[in-house]
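Given next, in structure tokens, is a single chain: the form predicted alone.
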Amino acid sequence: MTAFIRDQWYVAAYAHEVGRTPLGRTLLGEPVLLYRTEDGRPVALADRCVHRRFPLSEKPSRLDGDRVVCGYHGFTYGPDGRCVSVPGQRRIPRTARLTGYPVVEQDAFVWVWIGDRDPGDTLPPRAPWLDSPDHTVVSGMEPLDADYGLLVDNLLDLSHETYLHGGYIGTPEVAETPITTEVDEKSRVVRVSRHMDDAACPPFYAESTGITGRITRHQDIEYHAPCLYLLHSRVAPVGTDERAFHVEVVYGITPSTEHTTYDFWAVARDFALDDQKVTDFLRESNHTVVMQDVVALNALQKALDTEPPGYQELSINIDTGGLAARRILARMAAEPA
């Protein structure tokens, strides 16, 4: 299992789904409630009534005004945590406050810092592009029933695009060309590059770009441990720059529980932006690339569930993005508090 690393911003939800019905989440294995105050701000509490733990994200919990009803009880909060009614008397107990988490909305993100210390100063890492108005976006969040380390591998090791992904972003090249990679040991950011000068086009650039032939491509990776992931990607017609395209790819990683987590894609692009057609076709294709990864890695957490204690893994040389982002994610989470 790869550890929870506490004391960090992660994704709990897009801005969108945040509003006036309480949603839950359940973060690093902690239960949140999420919902807007009726001017806008976004809450992240506990989700859980301090008097019989009932959800105040399921029904009928309610909001009324800027504050949380529980609908088992009645036990009524306001946005900052504290209990300010219960049922059948007036004096409301001392300890009756719920957990209060940081919150900063983001780049079409809802971030939530879990842990123990304050963030201060401290700001998730950014991906501009998602309500940037030079971007048109697809999104969508998909649950995995794996390891949220194995999310991160699959994300770093591109080259499964060939096998898993063929017919839709993968073709031969991105499995025969070489990969660099770069570790900024202080920032905590993995690089891995491939740059592939003559590679055929698969659907999900040809359908959507109208390239006809072959062309130059390029992956350009970063991972900001523990949360977020960036894949810059530019194609163009082989023997030209000037008609290049450029997609970004955004995942945020979220950590569930120690075998599930919440998968956070989207795709920006700076082309065809009012084209719908382009836009749902992107949606449909890139919704079935990620499921594609999430039947994969389902079926791989159920695989390693069963592998005898002292199971050496083999890696090879694209695995090296991975294995420098699993040494800085042990390295994060040995740190003291």
Contents of the next structure:
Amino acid sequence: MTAFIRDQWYVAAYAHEVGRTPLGRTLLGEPVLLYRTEDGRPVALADRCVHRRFPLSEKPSRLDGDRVVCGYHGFTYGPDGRCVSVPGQRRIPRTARLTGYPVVEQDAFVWVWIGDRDPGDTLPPRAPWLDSPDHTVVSGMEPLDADYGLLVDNLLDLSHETYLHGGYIGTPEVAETPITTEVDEKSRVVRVSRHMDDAACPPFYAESTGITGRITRHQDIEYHAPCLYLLHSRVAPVGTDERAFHVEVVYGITPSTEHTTYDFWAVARDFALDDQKVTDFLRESNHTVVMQDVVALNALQKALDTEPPGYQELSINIDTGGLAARRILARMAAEPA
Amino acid sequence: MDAPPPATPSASEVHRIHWLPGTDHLLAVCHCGAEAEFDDPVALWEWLLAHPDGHRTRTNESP
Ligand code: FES
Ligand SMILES: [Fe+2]
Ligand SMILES: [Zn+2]
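Okay, that is the form predicted alone; can I get the form predicted together with its partner chain now?
Let us now look at the entire complex, which starts with that chain.
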């Protein structure tokens, strides 16, 4: 299992998922309740009532103005987590308080800080395309029954597109083209680049851009360990470099439990902004691609669970970026809090 | 979230690995400038992380 890395921001939800209905998410093993106050501020609190541990995200728990009322016996909490009323008595026990989590709304995500330290002025890494008038976005979230490390491995080695996603985003050139890997040890960013000068155009790009011939295709990955993955994808018809189409693929990678992960995926494009057909097509295709990964990673996790500890793997050149990411994650997990 | 400020804040610590076109070889470039060629990414990372052991600033052969 890949160790959890605390004292980090993680994507807890899309901004549009957090509203006036309590939402529960488990982040690095911690149950977290999310909602918005009446003036629109996101709130993140421990999702267990201090009385008998009933989940506050579970009906009939509910919001009453800015407060949350436990659905079991009515303990009521303010947005700071402090219990403001208990049933049948005036005295509120001093320890009746829910843990509050630092929360930031940024780039269409609600980010929650999981850790013991205070985030200070540390902010989550950026994905500005998700909240920009120059882009149109499709997005979703798929729960994964796998260790988040398997998703990191998957995303850092796009040669799998040729096999797992053939007919969608994969073409032979992806697996065939050498990569360059760059690891910034201080900022914990892994970059993997693959530039294809003359490649077949997969349906994902042919249908969305209208390109009919061969393309130059750049895949520039930026993985901000541990929580955010960006793929800057650029396609252009061969020989017409100024007519390039850009797609920014964003993944929020959020460990839920030791064996489950939230896979937040988004695709932002800078072309055909108002074309609903393109939007529908990209949503559908990308969802299909994400589900191909989910099914494969769930199967892989199941297989790994039956392996004796210390099983062997064999790494080759395509794994250079994935190995770099694993190493950074291991180093971060070992750092003193 | 970040580690305490490093002793030399301007020094960047970037490792680069180039897959040499037309070959099965990987060229590792340490942040110190040392280079070495490998045909196995695991051995490559061991060498990079062993810095400064076995790192000379001139191109050297695979150990
Ligand atoms: S469990 Fe919440 S009030 Fe009893
Ligand atoms: Fe994939
Ligand atoms: Zn070195």
